[in-house]
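A single chain comes next, written as structure tokens; it is the form predicted on its own.
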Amino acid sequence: MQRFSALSTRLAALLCSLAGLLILAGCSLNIEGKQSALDPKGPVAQNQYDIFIITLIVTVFLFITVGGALGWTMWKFRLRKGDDPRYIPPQTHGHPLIEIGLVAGSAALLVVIAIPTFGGILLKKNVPLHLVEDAIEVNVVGYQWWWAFEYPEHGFYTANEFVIPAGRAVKLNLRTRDVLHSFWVPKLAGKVDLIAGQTNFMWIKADEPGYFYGQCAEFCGDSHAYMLFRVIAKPEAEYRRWVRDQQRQTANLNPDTGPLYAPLLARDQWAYPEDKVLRGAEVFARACASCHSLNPASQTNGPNLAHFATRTTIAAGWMENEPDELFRWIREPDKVKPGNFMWTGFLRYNPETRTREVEMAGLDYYDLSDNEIEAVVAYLYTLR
């Protein structure tokens, strides 16, 4: 029986060790990774990093102090050879000075953590006075499962990637069009939730030009893990040029027929044959234009696609913006991002029939052929 018990103990220890290794396998020691909060690149992220370090120091101190006291007690009062195992030492209620000291010490450590934390909360919600004058404003709206960015001062929208001027504060007004989301760019700032029926606020600032990875940090449905975005910080001159480019129309718009078939880009710069581009414009107008706007000044149920060809990613940051990836994304969006409305379409509730009806059909309804998808790809890459 004892032999079986020892074997069970060893097996349990082995299983615990293997479980620990599996857990550690998901960790990375690279503090400069794409989404590492330990590599701050802005004042908000730096403040939160400093608070983390203070909290880490306090908790390590507590661990060493309490763990050391426990280890010393176990060693000093261990059962020695010749001791009576049935002996119970005199029991006391405790030492008042020690108890008062522990309570006071714990309260002091909490204050040490609470003061910078409270200051960090205020900092995250209020742009410092010396940065207010040059700050820009961006409205952020979360959808299942992508992000819309509006620049109200300049009158245009973009999707899943937004550009900011390095060295200037950016005020973010956060809203959701459906369920709860959470906006998170680890290297620039911590998480802030997007809650239905209200607008939350935060601000970010990139100390230097760079490419910063963000994502939704609140479970929001099937493709929550694929709800990514990018923040691109540019030097001031490049940012201003980008703003001018975004305000320019990428396609002639006709209110009756949707986008005309001749984007403003000179035809000799098209990377695809003209007949394929024109065919793609026809397919886009029929199957895509009801959800996707090509007008940078308007936003519909789907991501705004004005200047699509200048973006670095597709599918809300999940795939690189390359022809093969774009073809796959249009051909099987339901497999790339499960539950995607691009495939299923949008439903609305009819109170008279008490049923859900199709408001906008998805690609499952249109059943595009490979040739039609290739034509749409060609057309989208003329939108510069």
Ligand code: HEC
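Just so we're on the same page, rigid core means the largest C-alpha set that superposes within 1.5 Å between forms. Here the structure is a predicted model, which means the values were calculated and not measured. Positions refer to the first chain, counted from 1. What changes on going to the form predicted together with ligand HEC:
- For H93, a C-alpha deviation of 2 angstroms or more is recorded between the two forms after rigid-core alignment.
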Contents of the next structure:
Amino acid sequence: MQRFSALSTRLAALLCSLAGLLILAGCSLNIEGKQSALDPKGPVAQNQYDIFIITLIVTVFLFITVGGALGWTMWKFRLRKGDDPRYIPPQTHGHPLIEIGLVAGSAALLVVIAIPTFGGILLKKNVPLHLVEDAIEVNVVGYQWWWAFEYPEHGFYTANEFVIPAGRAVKLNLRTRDVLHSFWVPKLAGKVDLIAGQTNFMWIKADEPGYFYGQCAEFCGDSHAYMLFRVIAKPEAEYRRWVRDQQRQTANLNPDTGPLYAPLLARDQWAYPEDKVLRGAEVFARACASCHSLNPASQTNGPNLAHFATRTTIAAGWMENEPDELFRWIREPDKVKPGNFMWTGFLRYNPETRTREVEMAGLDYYDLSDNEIEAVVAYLYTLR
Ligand code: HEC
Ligand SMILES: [Cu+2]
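Having seen the form predicted on its own, please provide the structure of the form predicted together with ligand HEC.
Let us now look at the entire complex, which starts with that chain.
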């Protein structure tokens, strides 16, 4: 019995330290890390950081006073040689001054936390007056497992990355097309959920130009962990140029005036041979256009690809936008992001046959050859 309990104590200690190590492995000591909320780069994130610090100070104060009092009492009233172990010192239970003091003290500490917290909630929901005039507006729509961004004032859509002018407030209207998601760019602001049937608001502002990493922060199905996005803050002039560029058409969308989806980029700027690019346009029309719009002004079931070549990432921030990665993504999107609708297509439940029928076929159905995929990669890089 003795040996068994010694062994089990050791085992428990080992398991605890392993668990502790695992937990620590999830932490980063790099305060400037890509998704660190401890490195605020805008007023909303700064405000939330300040609230965090106030809460931290209050709780550390509580820890030290309560823990200190406990430790001091244990030390002072410890059992000494010659003490009678049955002796019970006089009790203070029911001492009104101490009890009222403790209740009032705790309440006061809660108020210290509550005031800046309520202030922070109000701040986050409404762009402050001095920033309202210059603010831009972006509609954010969450899909399983990617993001659409619409610029309603300029009439175009983009996906998974959006550009904002540094120094100006950006009002975000958050909606979802399917399940709950949560919009989170740690360096610019805390999380706000995207909830079906309603629009939530928040605003962000990047003080300086920068490249900010975002992430869906509400479990939303198979590929939730791969539902990333980027916010790119640019100086005013570059932002304006970007907006102008994004409004431009990049492919010939009119079947009457030319071959379907012929690229509009000048031929001498194509990075691939002509026959490959034109074959790619055909593949796109056949296997991709049902889900992807090449018109910057319209949004369909998949990410808008009108300016795909100007983006830095693929697959909602999960891969770099470069040819090998793009090839792999089109060849096996289900391996990159499990459950992905680009592979499975969109199904619809038919109540009559009581089965799920294919409403829009995915790449699993099209079974593209490597040649066709290379061609469509060549074509996609003309969409600038
Ligand atoms: C059944 C609909 C569907 C079809 C068909 C389809 N896609 Fe997609 N595509 C999607 C969806 C949905 C996503 C978003 C996937 C994700 O990140 O979760 C996507 C993502 C992408 C992306 C990444 C975009 C980004 O910004 O992250 C590219 C590039 C792409 N598709 C290219 C293609 C090409 C090329 C074809 C044709 C060969 C094609 N897709 C066919 C639905 C489709
Ligand atoms: Cu999500």
